[in-house]
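As a starting point, one isolated chain is supplied in structure tokens, in the form predicted on its own.
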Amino acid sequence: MKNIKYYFAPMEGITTFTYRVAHAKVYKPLDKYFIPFIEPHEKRDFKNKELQEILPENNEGIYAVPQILTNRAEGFIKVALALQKLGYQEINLNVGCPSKTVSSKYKGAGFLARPQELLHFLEEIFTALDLKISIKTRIGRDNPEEFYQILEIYNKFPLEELIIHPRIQTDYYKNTPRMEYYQEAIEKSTNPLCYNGDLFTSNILQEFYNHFPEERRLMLGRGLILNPSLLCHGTKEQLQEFHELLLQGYLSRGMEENNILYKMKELWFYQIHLFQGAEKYEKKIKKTQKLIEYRRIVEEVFDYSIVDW
């Protein structure tokens, strides 16, 4: 569909800079690629792993948006200023992560349980920073009714955009997105909106377009990881090219074999479902301990037909 901006959601451990650049090279680059979240550190700016993800030279050819996870304004401001020095002009605040280890500390979607603290946090960062700030949010922590107050808070600030995953924190990724609350945002938000949640297939995307014909921003995560050509109807040959670029990218970084295998196995947890009748290979990939064996198994998987997504 024309005139829609498409964003790639961040997923820790999978959508690395190697992945993002490979995806953009094989398929048409998306409008934005969000970098998996950074947490502020008291005694240093960035861990080496974080620095590698945000270095402009490692994100060449794509529009990358760093994401920060914190509930402390001073920490957000410190990291945002460091990112601004690297040339970034847009920063995303993560109040959507449902992980229990994150939310139990009132970060990510857990921050939504403290609306007044969220309000003061936003007041501080918008006063201190001359940057575009977007927010990726869930609609509440324990109850979707929390969204009414949360949306009122967001409306007080000039967000670059408000990215809404219409689940509550305790849903994790279960149940179905609560679309009535996204409709509420369409009617009442003063900021540009972007939808995120369960956009897995071309049919589901079409249903979304039909239901929300005026929406012009979509963020996809698990759907694109499962099928990186979801938005462009790519070929099996492109998928093989993408896989090889990704593998070679990790090899060129000098990563240890077990670390490369770990990352590729995470990818195949999703991608195996692209291949008709190849589910039996999921266990084989998971058990392999050697790259040479991994390559042989994957070659066999690519002999299968791709499901029409």
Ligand SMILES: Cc1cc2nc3c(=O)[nH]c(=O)nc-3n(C[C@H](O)[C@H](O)[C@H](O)COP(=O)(O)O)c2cc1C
Second form
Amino acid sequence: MKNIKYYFAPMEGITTFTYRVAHAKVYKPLDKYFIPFIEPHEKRDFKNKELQEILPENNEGIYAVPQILTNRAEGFIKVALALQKLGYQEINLNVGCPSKTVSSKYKGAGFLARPQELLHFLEEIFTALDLKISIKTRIGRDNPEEFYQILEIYNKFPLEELIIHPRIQTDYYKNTPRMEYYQEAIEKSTNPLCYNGDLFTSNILQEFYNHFPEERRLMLGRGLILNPSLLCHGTKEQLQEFHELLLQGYLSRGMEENNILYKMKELWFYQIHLFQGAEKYEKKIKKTQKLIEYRRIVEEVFDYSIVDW
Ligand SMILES: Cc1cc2nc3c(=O)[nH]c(=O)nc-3n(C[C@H](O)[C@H](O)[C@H](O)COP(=O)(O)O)c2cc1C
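Follow the form predicted on its own with the form predicted in complex with this ligand, if you could.
Now the complete complex, all chains and molecules, led by this one.
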């Protein structure tokens, strides 16, 4: 599809810098790769793991956008300034995380339950910062009707873009995206929009293009993890190359075997479904404790043909 900007969604634990850079090397790089969220800390700018994720030299060859998760303007500003010093001109605010531990503290999608505080937060950060700020949001915490007020708040600010995952916090990833509220945003938002949610296959993407022919920005997460070549129809060889690059990337970072296996297993939770009839390998991959055995199992999986997505 021409003229559409595609973004890789941030996925904590999965879309690491190793993953992002490997993806961009093997496939045509997407327009943006969002970095999983960073939370402000009282006494320091970044934990080492966070610093590794955002260091520009670890994000070579991609346009990376860091994301901050907080409901305190002071913390957001501090981290945003530190990111600006590293060279970032664009920062994303997470108002979408549905996790209970996050939302119960009125952060992520929980922030949506306190619209007045959200308004003041945005006033403060937009006054203090000279940066492009985008927001990744759900449409409410308990009720999708919350979205009308939330959208009015977002409309008060010159956002770089408003990325909407049209579920509420209590949906988690259940049910289907509430497209009527995305339609509402198309009609009422004064900011550029980006759609995110359940774009898993070429057919679903085609349906989206048909329904929303004017939309020009799409963010994909699980669909791309399942099939990293979803947007460019790559070959099985490319998929193997990508897998190898990822594994080598983790090895060259000096990660311990069990940590690498943990990361790869998370990936296969999604990716196994790309191989026709290979579901039985999901358990085998999950169980293995040795990289050498893991490699053997994965080689067998690659013998299966790829489902036509
Ligand atoms: C394991 C996992 C980790 C995620 N981590 C983040 C995150 O750090 N920041 C964020 O904004 N969204 C995060 N998300 C949400 C995704 O970015 C995306 O919005 C969600 O998966 C819906 O898009 P999809 O249907 O294309 O997957 C995460 C989702 C999953 C499943």
